[in-house]
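This document starts with one chain, in the form predicted alone, laid out as structure tokens.
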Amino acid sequence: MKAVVLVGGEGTRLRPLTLSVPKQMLPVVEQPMIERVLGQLGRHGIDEVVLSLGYLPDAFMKAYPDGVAAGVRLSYAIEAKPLGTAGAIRFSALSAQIDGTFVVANGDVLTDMDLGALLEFHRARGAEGSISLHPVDDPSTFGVVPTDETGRVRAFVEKPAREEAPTHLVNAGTYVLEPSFLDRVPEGRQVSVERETFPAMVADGTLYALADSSYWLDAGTPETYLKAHWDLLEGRRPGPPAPGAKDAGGGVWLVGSPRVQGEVRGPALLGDGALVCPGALVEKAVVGRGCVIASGARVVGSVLLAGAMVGWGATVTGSILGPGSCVGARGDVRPLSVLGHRASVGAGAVVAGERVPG
């Protein structure tokens, strides 16, 4: 079965990390986010995916030159101009010559949902489209989807006020669609699936939805990007937190051959070639490949991407350090700071909840 995976957004909520790389190529515990999405699809019978590209498309093609990722065959559909969610689905599906039932997923949503159950539900209802739903505490930043007792969608309410939401079941960003969906989407302009196409299907009675309470996370903000790491390290998602990770005990995982001369307290993962110097402390952190934590430094509740460096006596708490970034001696990086690619924090400087470009 084929799927369209939407990865065309600019990832503005994760800037400056996404100024040089699409957010779906950012690692989640040493594995690109897109590979975690594709792996989940592959486990449910998806063997071919077309990536709907817009922003920095070359990053994906360079990363997967043989057209395979996480065991799934890839093709690429590159929008010349933004087409909106429905427009992107149509453009990509036609590019991949999809002519049967297909799946749509968002490239920044990490989930363990039962896609097989959604497909079975879709076929049993004879639906034109079926949406996976997920319960949330605050539905005001999502599309809310009330249904009748058969699962037929009664309305599609985009981002209602919390007190006005008719349900706390929200659009989880995974769909099963029939080819007739493509005929509903006008060519050559931006079309929102949430605001235009799905409401039209509701009016025709052809849209259904199925709730799933499995793990689900929109990893598109600094807070949720960090959470995606902790959920893996703390076992809220099953299995080793990263490919090739070895359990060193005490909640500490190692990939390859890091050098640990200081103190590491779990949950934590150290990537290949990472160095924790004598007198340094790492606690509840992911320290990516080739990172260096100097003597006397403290890294707590943070994610360090490949090659980041934390200088002597510096402190990094609740933050994200981009690839090749550097915190100078006695620097203090406080929650929720985000350092971009090769960004630098000077010796003794304090960064508190700031975005530091490279």
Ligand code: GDD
Second form
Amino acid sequence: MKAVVLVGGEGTRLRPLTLSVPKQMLPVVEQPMIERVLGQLGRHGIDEVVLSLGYLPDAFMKAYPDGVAAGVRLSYAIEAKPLGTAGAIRFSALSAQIDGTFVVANGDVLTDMDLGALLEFHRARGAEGSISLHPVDDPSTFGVVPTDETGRVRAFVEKPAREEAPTHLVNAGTYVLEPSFLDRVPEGRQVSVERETFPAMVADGTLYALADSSYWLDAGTPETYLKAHWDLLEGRRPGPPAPGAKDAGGGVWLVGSPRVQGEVRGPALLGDGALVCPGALVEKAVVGRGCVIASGARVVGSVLLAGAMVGWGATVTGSILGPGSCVGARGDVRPLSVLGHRASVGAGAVVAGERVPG
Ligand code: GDD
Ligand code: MG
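If the structure you just shared is the form predicted alone, then what does the corresponding form predicted together with this ligand look like?
First the chain shown before, then all remaining chains and molecules of the complex.
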């Protein structure tokens, strides 16, 4: 079966990381997010995926020049300008000549949901579209989807005020659709599936939804991007946290040959060639390949992308350091700071929950 995976958004909530790398090419524990998404689809019988591209499309095409990723065959549909989620689905499905039931997935959703069960549910109801739902505490940042007892969708309310959300079940960003869906999407302008096409299908009674309680996370904000790492390191998803990661005991994982001269406390993963100098402390962290943590530095609750450097005596807590970024000696990077590609924090400087462009 074929799937369209939406990866054309600008990833604004993860800026400045996403100014140089599209959100779905950011690593999640040393493996690009998109490969984790494709792996899940592949495990559920998807053998061909159309990547729906718009923003920084070259990053994907360069990473997978043979048109294969995570064991799935890829083709690319590149929008000249953003078409919105429904416009992108239509454009991608038509360019891949999809003419049967197909699957759509948001490219920033990490999940172990049961796609086979959703397909079966869809067929049993003769639905035009079926949405996977997931329960969340705060539905206000998602599409909220109340259903009747047969699973027919009563309303699709995108990002309502918290107190106005009719249910805690939200759109999990995986859909099964019939080709007739494509005729509903007008050409030549941006069309949102959440705000336009799904509400029209609700009015026609052809949209259904099925709740799934498996692991699910939208990794599109700094908080949830960090959480995606802890969920893998702390075993909330099965298997080793990264391909080829070796268990070094105490919740510490190693990929390739990092050098550990300081102290590393699990849960943690060190990438190939990373260096933790004597007197440095790493705890609850992912230290990407080629990173350097200098003597006396502390890195806690943070994710460091490839080649980031933390200087002598510096502290990094609860933050994301972009590729090749640098924190000067005695610098202090406090929770929910995000450093962009090659961003630099000066010696002794304090960054408190800020975004630092590269
Ligand atoms: N090709 C293309 N073109 N892709 C797009 C476009 C576009 O114009 N706009 C967004 N995307 C892609 C993004 O790259 C992302 O992978 C996916 O579509 C969803 O966009 P997000 O920006 O991540 O949306 P969201 O997280 O605020 O909300 C969506 O996902 C929630 C579940 O995670 C909605 O579908 C919600 O209803 C849903 O609950
Ligand atoms: Mg999202």
